[in-house]
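Listed next as structure tokens is one chain, alone, in the form predicted on its own.
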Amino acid sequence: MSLVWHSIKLPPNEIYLDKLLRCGQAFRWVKNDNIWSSTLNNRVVFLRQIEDQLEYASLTSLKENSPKVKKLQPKLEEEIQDDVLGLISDYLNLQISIVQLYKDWASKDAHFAKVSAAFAGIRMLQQDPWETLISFICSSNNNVKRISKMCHALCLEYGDFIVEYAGTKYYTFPTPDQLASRASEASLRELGFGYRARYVYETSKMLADDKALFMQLHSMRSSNFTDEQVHEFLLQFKGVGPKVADCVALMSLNRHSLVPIDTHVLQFARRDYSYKFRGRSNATLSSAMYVDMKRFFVEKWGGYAGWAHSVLFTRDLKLE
């Protein structure tokens, strides 16, 4: 089985895969031989960057590639590649030029202008809301390496096998029904989820038992809802506080202005922007401060404040 590669002209200042796919937005991308791979929509997607070209390939289930399925559902190779390109373009938010956004942020923010050149190409992914919800429930008091391990364990234990390539077996991210029926709080604890096991299981059960709620989660991408409505909707799920809610909204529900606030963001707000809450530089992070800091960054960066925050967040990760 070999990969068939296609390319999009996309310079590194529009996308820098090696930083983007390790900066704490998504947790299931793996790099081997300069090729990144993960599963999206029951398909394995491969990405690599060569100068000003973003190259992509994909594989799907062997069952879908069988002659019988091909006969029942004939599809031209061109149509398949159009589907994959559409999937990738949507996932990477390629309709948005971050070169222009960087210029806009730099014109408003001297600190951003100073440091951002070394961190070009950090854009916001548009991920599946369900997977993003579970991933960020796992992120509580955690690091990127351990969150990734948890997400991979969910796929291996409870997802569906898609295909094997170059010695790696790829699985789907489990649905709410699969997690609710195949997993338990005890089994998730055995996989190393700790106290998050209860949150993951109860959230999956909520969505498995209420299909309308699952549909509503995905409908939150609509512009008919305000950022505040989306935020409040997400808070109903177990293990979701203000920061996790804003991460899910920003990274999967088109809420581009939301800046998830945690102690790390508080540190660089004080260090780089002399942020003070009600005149105090040493105040601890409270609900009122959380709201105030979100407003502070939106006033500084505008409608894509969440994207700008991700650039500075990536900078502080000190990725090699």
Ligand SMILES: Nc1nc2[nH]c(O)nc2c(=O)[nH]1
Given for the second form:
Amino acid sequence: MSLVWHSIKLPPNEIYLDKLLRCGQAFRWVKNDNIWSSTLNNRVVFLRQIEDQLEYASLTSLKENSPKVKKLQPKLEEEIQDDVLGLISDYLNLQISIVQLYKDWASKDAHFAKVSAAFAGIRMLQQDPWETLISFICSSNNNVKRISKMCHALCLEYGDFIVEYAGTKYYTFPTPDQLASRASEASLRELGFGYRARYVYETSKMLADDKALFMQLHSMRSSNFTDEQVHEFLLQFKGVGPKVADCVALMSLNRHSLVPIDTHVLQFARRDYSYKFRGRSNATLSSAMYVDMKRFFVEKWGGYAGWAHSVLFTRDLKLE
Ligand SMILES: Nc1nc2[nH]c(O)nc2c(=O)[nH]1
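What's the form predicted together with the named molecule like, now that we've got the form predicted on its own?
Below, the chain from earlier opens the complete complex, with every other chain and molecule after it.
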């Protein structure tokens, strides 16, 4: 099986995969031989960057390839490629140009102007809300490497096998039904989820048992809901506090201005922006301070503050 590559023109200052796919937004991309791969919507998607070209390829699942499905609904190769391009464009939020956004942030913020050139091409992904919710429940007191390990374990243990390519087996991210029926709190603990096992399992159960709630999670992308409504909605899930809610809202529900506040953000707010809460530079992070810091960054960067914060968050990760 060989990959059929297609390409679109997209310079590295619009997207820089090597940083973007490791910066703690998404946790299941792996790089082999300069090719990034993961699964999206029951497909394996491959990405690579060659100068000004973003190249993509995909392998469909065995189910979609089966003669039965093909007979019922034959799809032309061009139609498949259109689907894949649509999928990738949505996932990478390609309708939004970040070059202009970077210029705008730099014009308002001298610190951003100074450091952002070395971190060009960091955009916000538009991920699946369910996977993002579970991934960020796993992110509590955790690091990118361990969160990735957990997300891969969920797929391997409870997802469906899609295809094997170049020695790697690819699996779907399990649905709420699959997690709720195939996993248990105990099995997740055995996989190393620690106290997060209960939250992952209970959130899966909530969504598996209530299909309307699952639909509602996805409908939160709509502009009919305010950022505050989305934030409140997400807080009902087990293991979700304000920071996890804001990460899910920003990274999967189109909430571009939300800046999730955690210790890293607090650190750069104080260090690089002399941020103070009620006149104090060493206040501990309370709910009131959390809200105040979000406001502080929106005032500084505007409606895409969540995107701007991600550039500085990535800088502080010190990816080699
Ligand atoms: N990519 C990420 N950005 C973040 N901001 C924040 O406050 N936390 C995170 C995170 O975990 N990943």
